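The chain below stands alone, shown as structure tokens; this is the form predicted on its own.
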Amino acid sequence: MTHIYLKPGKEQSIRRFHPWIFSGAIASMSGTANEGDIVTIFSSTKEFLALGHYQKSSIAVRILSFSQEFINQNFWNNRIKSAYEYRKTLGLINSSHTTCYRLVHGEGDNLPGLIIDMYNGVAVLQMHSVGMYKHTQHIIEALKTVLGDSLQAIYNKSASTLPFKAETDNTDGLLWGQVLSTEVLENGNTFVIDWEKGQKTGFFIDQRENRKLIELYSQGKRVLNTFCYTGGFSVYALRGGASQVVSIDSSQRAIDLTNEAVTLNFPNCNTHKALAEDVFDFFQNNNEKFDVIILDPPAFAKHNSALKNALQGYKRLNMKAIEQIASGGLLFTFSCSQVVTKEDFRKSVFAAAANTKRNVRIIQQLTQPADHPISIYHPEGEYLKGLLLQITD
């Protein structure tokens, strides 16, 4: 196995149980290190620190244990049973109402570059680093062995997040098993997965408790879902008794699945519409007022290099939506780029709200549900915020 050696001082961090190493503090290697191969990271002078994954970029190691063991079948099954005990104390396992839910969530379940989706008895995996795409056998079978008979099948969905510059054979496809059934349930509401071509593994999971408070402020009012992907929140907006849902998204894809799920849930539905329209256009030619409305764009920066743009995207954003709201409305505001801080964001939403020259409080602070959880040694991991709003004249 080989070994790193980080120069003076940088071992500190890992100390304080961060889980990643970056390039630029290491001194030294004994040998060499493949994409992907299990590393021993030691201190300048020769103590043991971690054994992690490397990779070729600016972040070099992703710590998988901070102890000397070994990294085999029983580490594996004991790291996934953790994650799947620790949902089951959340309700998730065997639940009426849910049956999709994250299984483990990369550095928050001490498994960096991982990510398993359960929708209905499949896993569906997204590996991020070389390291976890060498060990898909070895989670394969932890997976068998901890969820048992109610395992239908695993499917792998890392063709695209997979470095781009590693030399792997992977393509997305089932690994094992056999899919029954795509459909899902999401409190009490239903929803059709499409893992092989729909985005991240199909559905955002992480905001289903958001999605629930949409349902308890949408009773009698006009509700407009920007971005609204698979139409989660519409759907949601819909059983909570809105008057009016509007959806728009600038795909057309999107809207067909939206007009899906309404369709799904609320059959013969007479009080949705759904738009594909770019959600900048809609604001600037439509003038009608809403009571609700629902900001939740894909990530404007996905590296800090976009930082700057990203801010005055979201700023333009929600200033847009602030004018268009009516007296006594709600804003649910939201970013997913984890480069930009909860800071950042509340900055950006508050030039907006300056602009405008409304009255703008908060109500509510918004995040991801607990089956994303944040390591408090790494709080990159916190990657979605959310602001509830609330605009008067």
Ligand code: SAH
Second form
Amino acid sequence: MTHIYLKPGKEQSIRRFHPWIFSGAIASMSGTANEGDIVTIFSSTKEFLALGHYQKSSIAVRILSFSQEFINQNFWNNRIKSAYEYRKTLGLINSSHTTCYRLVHGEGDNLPGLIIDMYNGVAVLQMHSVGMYKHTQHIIEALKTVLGDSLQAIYNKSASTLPFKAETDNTDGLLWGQVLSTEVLENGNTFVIDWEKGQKTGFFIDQRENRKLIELYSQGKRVLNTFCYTGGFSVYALRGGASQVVSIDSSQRAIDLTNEAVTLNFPNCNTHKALAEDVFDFFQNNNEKFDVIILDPPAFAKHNSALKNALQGYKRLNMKAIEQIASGGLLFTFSCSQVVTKEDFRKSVFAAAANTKRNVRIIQQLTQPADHPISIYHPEGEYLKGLLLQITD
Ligand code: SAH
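Complement to the form predicted on its own: the form predicted in complex with the ligand:
Let us now look at the entire complex, which starts with that chain.
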């Protein structure tokens, strides 16, 4: 196994359990490591620090364990079992009203580089590192052991998340089992999940709790759901008794999925309309007021280099939305860019509000749900930020 020695002082973040080693922290290596190999990390004074997956990128090592142990089938079984037991405490296992949840959330489950979303017994794997990819077989076996009969199938959806230049033989597809149904329940609402062609693993599971809040505030309201994708927020708003829901997404496929989701839950609904349109164009041309607006755009910044433009983008978008809310109305505004901190986001929304000169209050701060846990040692894991604002006058 290749040994990696860190530069003096660079062991400190590892001693505080941060799960990444940046390439600049490495002083030397014994031999060469191939992409995805397990490597052992030592301090400059040759003390053992951790075991992790090596990758040829700025995050050079993703840590699997801070103790000297074997990364064997038992290791994978234990990690997946503890992720599963934790979801049990959240009431997400065998729930009669929610059959989709995140089983493994990367660093938050001590498995950096691995995402596993469960859709009514179908596990959709998304591997972000070659190291995780190399352990696919171990992960399949662990899922079978831990989930037992409740596991229907395992699907690999890693083509878009494995490093661009990595040389793997990855092809997306079914790894095990048989898919009996693509329908899931989320808080009693039905959605059909397209993990083959959809974004992420097919559904934005991370908005489950925030969707519930929308339902709570929708009675008799005119609701605008922008960047609607599969229409999650729209379905909840309708169940909450909204008088009118308008869903917008620039992708026609997303609009079709939204219409399907609405019809599935409310077969004779005549209070919903979905438009395939750019949200910025919509705001430019619209002069109708809404009581509730949802802004859930894609990540405006994927890297730090794009941060400034992203913050401008959030400001522009939020300004438009604040202007188009009826007095007393609510704005649910989100950012899922990992590089945008909670403070950055709040400052952008503050700047947007100041430009409109309206009275804007934060009535709730929103984040990702408990099945997307954040290791306290890895604050970067807090990627979903949201504000619920009330706008008056
Ligand atoms: N709110 C959704 C997830 C949003 S994902 C949910 O709860 O599931 C972001 C969506 O924004 C994608 O569907 C993408 O097609 C759409 N999108 C990206 N840029 C857009 C733009 N400028 N105007 C409209 N939609 C856009």
